[in-house]
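Just one chain follows, in the form predicted on its own, and it is written as structure tokens.
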Amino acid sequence: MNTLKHVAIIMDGNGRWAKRRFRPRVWGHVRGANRVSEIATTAAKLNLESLTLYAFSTENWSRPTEEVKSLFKLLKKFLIKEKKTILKNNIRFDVIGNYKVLETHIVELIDDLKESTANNTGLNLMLAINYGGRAEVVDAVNRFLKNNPLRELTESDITDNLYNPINQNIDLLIRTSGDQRVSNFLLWQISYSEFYFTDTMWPEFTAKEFKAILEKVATRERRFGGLTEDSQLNPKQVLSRDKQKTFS
């Protein structure tokens, strides 16, 4: 498990999930909510050194405003309840997106703690809120030519613009409640990333299922790009070696 540093998550089905139950979506939510620090400090009792959860696009202001409200009445929930159990496991929190556009109180919880929790050493918990993949990359390129306007950039000052460049490489992305696509989440840093969707939904997925995912996830054998010893012998090599193992 120790080859997975960096994981990210779309913390999708709570709407569906309460729909089924005959509840408003904003059930599904609420329990969904409390899913957030069950996870989070399961991360980082497994020394991940990040974690990074899909809160809220930039394409989720077109749902319902009642349902936008009561999503950002969550999230503040969150800020002040969780802080304490932030604060005794290390973590370290951040943001990534465009919050500064919230309600000020909102913003001025999320500075807080940022700053409070800015020189712990455990994980590193973000929250993408009002974030898309695509204006990130926009952002990160326009940002780099406002400071060089004169020099060709690369894919490492791309890397270096983003808004956590802590979080450069995503090992694994999760996906619950059964779609199988990406939805505009960390574009840029998934590129090589494996994924993993489960048909449970977010208000079920529990810390057990987690540990399992990462488990599983960890026998997998990443290349990069690259060839392992295997792929690099002609197969009469690999036969002759296959069978020296075998008669040794």
Ligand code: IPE
Second form
Amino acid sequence: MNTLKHVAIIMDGNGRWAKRRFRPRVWGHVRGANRVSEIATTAAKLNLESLTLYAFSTENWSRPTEEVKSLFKLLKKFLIKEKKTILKNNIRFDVIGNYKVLETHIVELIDDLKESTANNTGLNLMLAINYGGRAEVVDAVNRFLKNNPLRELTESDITDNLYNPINQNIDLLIRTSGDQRVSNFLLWQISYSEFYFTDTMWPEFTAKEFKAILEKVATRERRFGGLTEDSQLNPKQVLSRDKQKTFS
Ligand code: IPE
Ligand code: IPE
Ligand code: MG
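Mind sharing the form predicted together with the named molecule? What's above is the form predicted on its own.
The complete assembly is shown below, putting the previous chain first.
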């Protein structure tokens, strides 16, 4: 069994889910936003170290203004409504992405939630808002160059300058809705992550499915380019070992 410390989710499929029900896309976003709290509290209860959720990408600005407006209205609602639950579950809240360009009230709500939960010791909940994986790497390089103009970069120079300073490696990336792509999410951090794609649309993603995915992925063998005990055995040895396991 491998330990999953940091899980990231591309919460996708809100619009299609609504469309299939002959409803406006925004209705899908409303239902989708309601899923976030249950998944975050489940992660907290399972003692996961970190959960990063993709809420709005740098590319999502290209959607119709009305949809973008609705998404930020829902974000505002989430920040107000979920504060109590986040505090109660000892969750530390943070945002990755350039959220400072958003309307003042949203920036204040985010900063308030970050401050109020800064000393919590449970799950690190990161919401990716106005987030782009390439932008994050570029920002990290620029931040480094500002402080060290005359030195060549190392991998850890980039890692140390990413938006989220703690626990960056993603162990598992889940994407809902059946699409199998990364869409500019956490490009640096997923270098050795496991991937799990589910056909479930985000508004229907439950704690039950989330737990089942974590259990399933925890049994995968992660080799990180090396060899594990199993991969060094020849097939005969594996067979006889499995036989012993079955009959012992
Ligand atoms: C994910 O659902 C939410 C955001 C990207 C903000 P979508 O809105 O992308 O839903 P689909 O993929 O069009 O169904
Ligand atoms: C990725 O989903 C972004 C979020 C879930 C916030 P998109 O729906 O924007 O991605 P594409 O356009 O299908 O790649
Ligand atoms: Mg989508």
